[in-house]
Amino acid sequence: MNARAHRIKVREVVSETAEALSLVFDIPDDLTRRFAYAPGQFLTIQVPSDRTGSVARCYSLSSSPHCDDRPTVTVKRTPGGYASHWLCDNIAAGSILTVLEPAGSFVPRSWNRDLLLCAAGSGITPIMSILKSALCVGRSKVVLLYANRDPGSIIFARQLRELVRRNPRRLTVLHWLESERGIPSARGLAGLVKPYRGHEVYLCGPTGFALVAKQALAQSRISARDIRQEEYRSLTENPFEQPAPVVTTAVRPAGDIASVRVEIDGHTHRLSWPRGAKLLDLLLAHGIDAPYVCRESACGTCVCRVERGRTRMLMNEALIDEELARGLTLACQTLPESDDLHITFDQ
C-alpha cells in the first residue's frame, strides 16, 4: 500500500446535476497538514473491483483551500466508466474511502494576472477551485468560458450565478451550450476569447474541446506560453497496490553509479544511484516515502528540484519551460548524469 494513502470519511454527498455529485471529505486533525492542497490539484481515490481488487482514479478538487472549509472532489458519470459509476451509486455520508494525499501541478503561480479559464463538462472541477481562489485571494479579473451539452448539464450552475452576483466587476461567465449553438468550433470560441488576449489561460476538458479551444486561442493570438492545460487520463498502474521496484547495484561497475543526497519530508538520505535507475524507483526501493501517482510524467506529483548536478528526463508532460529553468524535474523519469547530486522534494 502506498504510504501516502489514508482512509478518509465522506462527510457529505452533494448532487450537482443528474450525472455529477461532489464528495465532501472530513479530514482528521492529525492529517490536516498532509491534506493541505493548492487550487487545481487532485485526489487519487481507490475504488474496489471484483476483477482486479481495486482501481485508482484521479478526481480534481473543486473546493478552494482559501474559502471552503473541507476538501471536495466532484465526480461525473462517464459512459463505461466503472469507477465514476461505482462512486455515484455507492458513496453516502459516512462512507470511508482510501485516498492519496493531494497532488498535481495545474496550479496558478500567481494571483496577480487576469485569468481566462476554459472548461467543458467535468473539466470545470479544477477550474472551479482556481476561480474561487482567485476571487478570494487576488484582485485580478476572471473570465470563465464553460461549454456543456444543455442547461441541465452545467455543473455548479447555481454557485456560478451567485459568484457573478457577488463579483460583478471581476467575474464574467460565458456559457457555450451545444443545445443552442452546436458543437464548439474554433471560430466560435475565438470570437468569445479574443477580448481577453492578455489573460493567463487555464484549460481543462475533453480532448476534442481542448483541441478546438487551443485553436481558438491561437487564432486570437494568445501565446502558448500563457496557456496551462490539465489532461485527464486513465492510470496504467495502480499506486495503491503496486509493489516497490527493486534497484540493485551489485553487478554494476563503479563508473555506472552516481551519488545523490535527497531531502524529503524533513529527512536527508545519501544513496548510490545507478545510472539506469529512475530516481523514484531508487527511493521506493530504499523504503523512502516519495510522492507519486501516475509514474508516466503526466501528473506532476513526483516533482522535485535538482540543487546540484545534472540529470535528464526520459519523458516530460507536466513541467513547462519556466519550471525546468528553475531546476525542477520529475522523479519518475529522472536519471543521473553527474557523479554527485543534491535533490530536494521540500521546495
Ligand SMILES: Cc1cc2nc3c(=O)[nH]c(=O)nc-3n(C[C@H](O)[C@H](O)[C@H](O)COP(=O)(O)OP(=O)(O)OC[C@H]3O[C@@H](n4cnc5c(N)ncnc54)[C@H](O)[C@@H]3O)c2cc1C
The other form holds:
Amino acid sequence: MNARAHRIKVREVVSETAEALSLVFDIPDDLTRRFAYAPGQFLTIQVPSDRTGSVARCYSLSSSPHCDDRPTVTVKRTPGGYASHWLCDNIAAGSILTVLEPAGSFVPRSWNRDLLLCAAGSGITPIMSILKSALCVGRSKVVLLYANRDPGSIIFARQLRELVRRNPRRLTVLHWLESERGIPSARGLAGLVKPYRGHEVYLCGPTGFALVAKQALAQSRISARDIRQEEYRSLTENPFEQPAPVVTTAVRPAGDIASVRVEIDGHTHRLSWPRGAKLLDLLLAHGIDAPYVCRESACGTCVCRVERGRTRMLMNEALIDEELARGLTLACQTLPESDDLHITFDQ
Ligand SMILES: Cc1cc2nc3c(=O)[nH]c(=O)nc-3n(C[C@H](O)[C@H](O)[C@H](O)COP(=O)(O)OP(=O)(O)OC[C@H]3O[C@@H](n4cnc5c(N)ncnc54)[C@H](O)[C@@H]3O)c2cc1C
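Moving from the form predicted on its own, what structure would you give for the form predicted together with the named molecule?
Up next: the whole complex, starting with the chain shown before.
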C-alpha cells in the first residue's frame, strides 16, 4: 500500500451540472498537514473494480486553500468512462474513499502577474482553484476564457457570476459556447485572448481544446514560456496497488554504480545507485516513502532537485525549461550520469 494513501470521508456531494458533481472531503485533524495543498494541485482517488481490484484516477482540487474550508474535487462523467461514472453513481455523504495526498506542479509560483486562465469542460477545476486564490491573495487581474457545449454544461456558472459581481475590476469571464459559436477555433479564440498578451497563462481542457487554444495563444504572440498546461488523462499505473520495485546493486561492477545522498521528509539516505535504475525505483526499493502518482513523467508528483552531480531524464512531460534550469528533475525518469550526487525533495 502506498504510504501516502489515506482513507478519507466524503462530507458532502454537490451536484454541479447534469454530468458533474463535487466531493467535499472531511480531513481528520491528524492529516491536516499532509492534505495541505496549493491551488492547481490534484488528489488521486482509488476506485474499486471487479476486473482489476481497483483503478486510480486523478481529480484536481476545485476548492481554494485560501478561501474555502474543505478540500473539494469536481468529477465530470467521461463518455464511455469507468471511474468517473462509478464516483458519480456510488458516492454519497459519509462514503469513505482511499485518496493519495495532494500532488502536482500546475501551481502559480506567485500572484504578482495578471493571469489568463483557459479552460474547457471539466478543465475548469484546477483553474477555478487558481482563480479563487488569485482573487483572494493577489491584486492582479484575472481573465477566464471558458469553453462549454451549452449553458447547462457550465460547471460553476453561478459561482463565477457571483465572483464577477464582487470583483468587477479584477475578474473578466469570457464564455465560448458551442451551442452558439460552434467548436472553438484557433482564430476565434485568438480574437478573445489577443488583448491579454503579457498575462501568465494556465490552460486545462480536453486535447482538442488545448491544441486550438495553444494555436490561438501563438497567433496572439503570447510566449510559450508564459504558458502552463495541465493535461487530463487516466493513469495506466496504479499507485495504490503497485509492489515496490526490486533494484539490486549486488553483482554490478563498481563503475556501473553511482552514489547518492537523498534528503527527503527530514531524513538523509546514502545509497548506491545503479546506472540503469530510475531514482524513484531506487528509493521505493529501499522502503523510502517517496511521493509519486503516474510514474510516466506527466504528473510532476515526484519532482526533486539535483543539488550536486549530473543526471538525465528518460522522459519529461511535466517540467518546463525554467524548472529544468533550476535543477528540478522527475525521480520516476531520472538516471545518474555523475559518480557522486546529492538530491533533495522539497515536501
Ligand atoms: C492531473 C489530472 C487532473 C484531473 N482532474 C480532473 C478533474 O478535476 N475532473 C475530472 O472530471 N477529471 C479529471 N481528470 C481526468 C480523470 O483522472 C479521468 O481520466 C477521467 O475521470 C476519466 O476516467 P474514467 O475512468 O471515467 O474514463 P476512462 O479512463 O476513459 O475509462 C476507460 C478505461 O477504464 C477501463 N475500465 C473500464 N471498465 C473497467 C473496470 N470495470 N475495471 C477497471 N478498469 C475498467 C478501460 O479499460 C479503459 O482503460 C484529471 C486527470 C489528471 C491527470
